[in-house]
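Only one chain is shown below, in structure tokens, and it's the form predicted on its own.
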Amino acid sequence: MNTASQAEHRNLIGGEWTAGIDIAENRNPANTDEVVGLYARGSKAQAAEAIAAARHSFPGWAASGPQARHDLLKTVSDRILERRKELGELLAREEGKTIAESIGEVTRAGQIFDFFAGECLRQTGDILDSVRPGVEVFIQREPVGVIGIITPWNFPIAIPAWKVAPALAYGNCVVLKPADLVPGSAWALAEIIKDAGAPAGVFNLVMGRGSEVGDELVNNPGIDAISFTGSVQTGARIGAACMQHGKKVQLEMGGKNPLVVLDDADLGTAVECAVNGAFYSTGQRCTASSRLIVEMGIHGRFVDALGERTKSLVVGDPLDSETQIGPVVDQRQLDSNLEYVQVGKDEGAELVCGGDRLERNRPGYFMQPALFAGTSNTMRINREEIFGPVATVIEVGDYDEALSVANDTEFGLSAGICTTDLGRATHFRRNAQAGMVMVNLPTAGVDYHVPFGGRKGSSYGPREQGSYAREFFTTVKTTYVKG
């Protein structure tokens, strides 16, 4: 263990660094020797100062002015993008991603920053005449307050830098609990709004359990939105939480992603969308082309390509540059996807390749991916979000079919579909109910400045990202004047 990750890494309330109840070793996936670093833990009475210190410091940074918070943004901006390969070895260390993954999240984190500075100047408005004479309206946005954000582990900084980005850009402040299993990107960013010259208490870092800091972010009343990405479940109970208690609040949960290849379809280019969107990133993407949904003339070869590709993929140690597919990210997520590959093997399932745990010179948690073929969209494993590198194909009859099956799920993130037919690709643009549609592209893969979020059980409340992101990160005040 070396010096710095023998260091404790400690919350940032109030603008001051502040030793937490516990603290919890942050260990690498591919090699569980090696201790990343050690993170505090936070307690409620923790995630209660510095939801104090946020909303003491709101009147004045709602009222600091778009310079101000574009300096600030764009001097983040900077700082990521000049240390993003330290960051991305960082990243791929405590999270698993390969390095070329760590390194593009991190400059996507960079790139966001950038992004919402320019938005802290591109204010808009309206002024309307009253349908009664002599009077105006003004149509203004102001900040909503003090933004709860609870943030997931596979995306350990590009998420909260989503989420931060915006929040500080439209005048409000932050608390940030970032998952407790990758507290370290997200403290690494801290580090940089802290250090760029964030006033104190404009953003804060509670790292810690769920139970304890989440709890207290959902329910304390000084939390006036809460933006949450993760599981459905735990998103449900923040929903009705929210509800309960008046907040705003914006939810991103899972996902079923549908990838249909047509007959049509350019063979390289269906099985690369399907390798990219299924296993890439270990599979540990919402938008994860877990449903391979293909039409039967090209199914057997589709199936054959796709087998010899995913046989092919290098799984190993992310630092390696001539890895493709890191570690799991832990042990219970090990376990989940090992189990899910059993059920798929009991539903009746034709296991064509992987899903085997791996052995390397070191302790990890390495696992093959899976390919499935001959499942039904009745089976668990096509109804229930895996979250690791397992992709089932379904075959079917015809166009219709594959729009069917792919909207037959709880979910609706994002959909793709294969096919050089530009009336299907244009009907199915239309009619997969999904929020995000991708021809001839992976599943996986968004862009920054755009709207990112779903429908149905994925998403509930304002897009995030790009100009949309305002919708929830601001509120309409509407004023009336007669001269």
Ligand code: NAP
Contents of the next structure:
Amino acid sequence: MNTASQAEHRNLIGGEWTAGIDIAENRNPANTDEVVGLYARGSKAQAAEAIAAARHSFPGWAASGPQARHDLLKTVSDRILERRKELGELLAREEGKTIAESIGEVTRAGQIFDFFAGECLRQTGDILDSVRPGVEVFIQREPVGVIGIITPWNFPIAIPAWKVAPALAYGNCVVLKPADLVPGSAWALAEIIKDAGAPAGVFNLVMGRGSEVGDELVNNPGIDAISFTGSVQTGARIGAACMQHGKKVQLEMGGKNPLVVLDDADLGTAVECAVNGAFYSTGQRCTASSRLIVEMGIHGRFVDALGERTKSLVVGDPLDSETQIGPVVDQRQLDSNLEYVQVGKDEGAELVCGGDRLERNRPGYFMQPALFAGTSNTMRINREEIFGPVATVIEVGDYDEALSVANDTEFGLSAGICTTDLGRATHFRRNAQAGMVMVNLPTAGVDYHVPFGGRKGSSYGPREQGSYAREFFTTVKTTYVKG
Ligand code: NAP
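Any chance you could show the form predicted in complex with this ligand after that form predicted on its own?
Following is the full complex, with the preceding chain placed first.
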């Protein structure tokens, strides 16, 4: 324990660092003896205060103009990028991603702020002639108001960044509630935004529990819109509440993403796509390739090669540069992963490798990546999102069956195919029921300047990221003018 010297990281409400009603210990999943920091837990009342502060600041920020907003976002970007190593280390220590992945995520957050700094200056609108002579029509975008942002634990800085940056860029004020499990990166982002000169109340951070702080954001009438990323269960509840209150809502939820491997695929490419998509970031990505749908001609070779590759993955301390797979984020997620491994065995799937808890020289939530073969798409391990380093192989007879199995899921976030046949790749691209399709690439790993989101049970509402983010974070006004 090293709590003695640590001060509480407070909530940012109306420009002031404010103590919570409770203090949470942020612990390192790779070494549970280590307290990464102490973080405030806010109450419903504090969330309400932050919402009131944001409402108060909204008219000024909405009228601040594109230059001021650009300058703030650009400064935030520069400061994140300057501190990427330090912030990457913090992220690795609180969430468990490898240091390379963590620095990559921080870099992504900086790039996102840079992109949206540019978006401030790339406003678009339309001026048209009315169907009535002498009348002109102006179509312009305006900010929505105060946005409540609720984020999950698996991307502690990138997801807050890809919601906060467009919200501010388009003139909205924000109350951010990060996941209670990983408040450190969000707190560092809040500090950077405040120090970069955000006017008081424009950006607020209220850490704490979803049932307290999150619930207040969803139900308080001072919030105009909720942007949420997390599980299907929480998303469904938040969506229903927002509908009832007439709030705009954007939900990014789970996935059960297929990666199809056809007989004509390059075996090396297919195996690397599968390893990366299924196991990197400890499998804790909504875009993870959890179902590997493999044509019968390549099936044996693919399973053998992937099994060997999976066994060779180095699981360990995220700060060690040799480590390829960090720990699972917490005990609850580890228990759930191990339970799914047992479910797979009970369902009759063949465990090719992995699936055990691992001991390292410090207490942590380490797990050996698990690969199942001989599975069918009706098994629970192929229907439910596991959200850990567990992948399954489903053997299919031909491409048509592969496509049908790929689409046979309640989710629709990302879908991939490995093939050297352009015709099949094109057919898959056009017929995969997913928001994002990858050809000869892992299902996870996306760009920041293009839309992100899914279909079916994975997403609800307009897309995130790139210029498509404008759809959610602005509202359209049509003005008729007679001279
Ligand atoms: P979660 O349990 O649904 O939590 C997400 C956020 O919602 C957390 O901040 C949580 O607070 C908050 N919350 C919980 N109950 C709430 C309530 N009643 N009202 C308002 N807020 C509430 O999800 P998670 O376990 O953090 O994240 C894993 C899930 O996120 C996976 O399903 C994954 O697929 C999904 N995900 C999706 C995407 C995507 O873009 N599609 C990206 C990343 C992750 P606490 O901190 O108190 O839990």
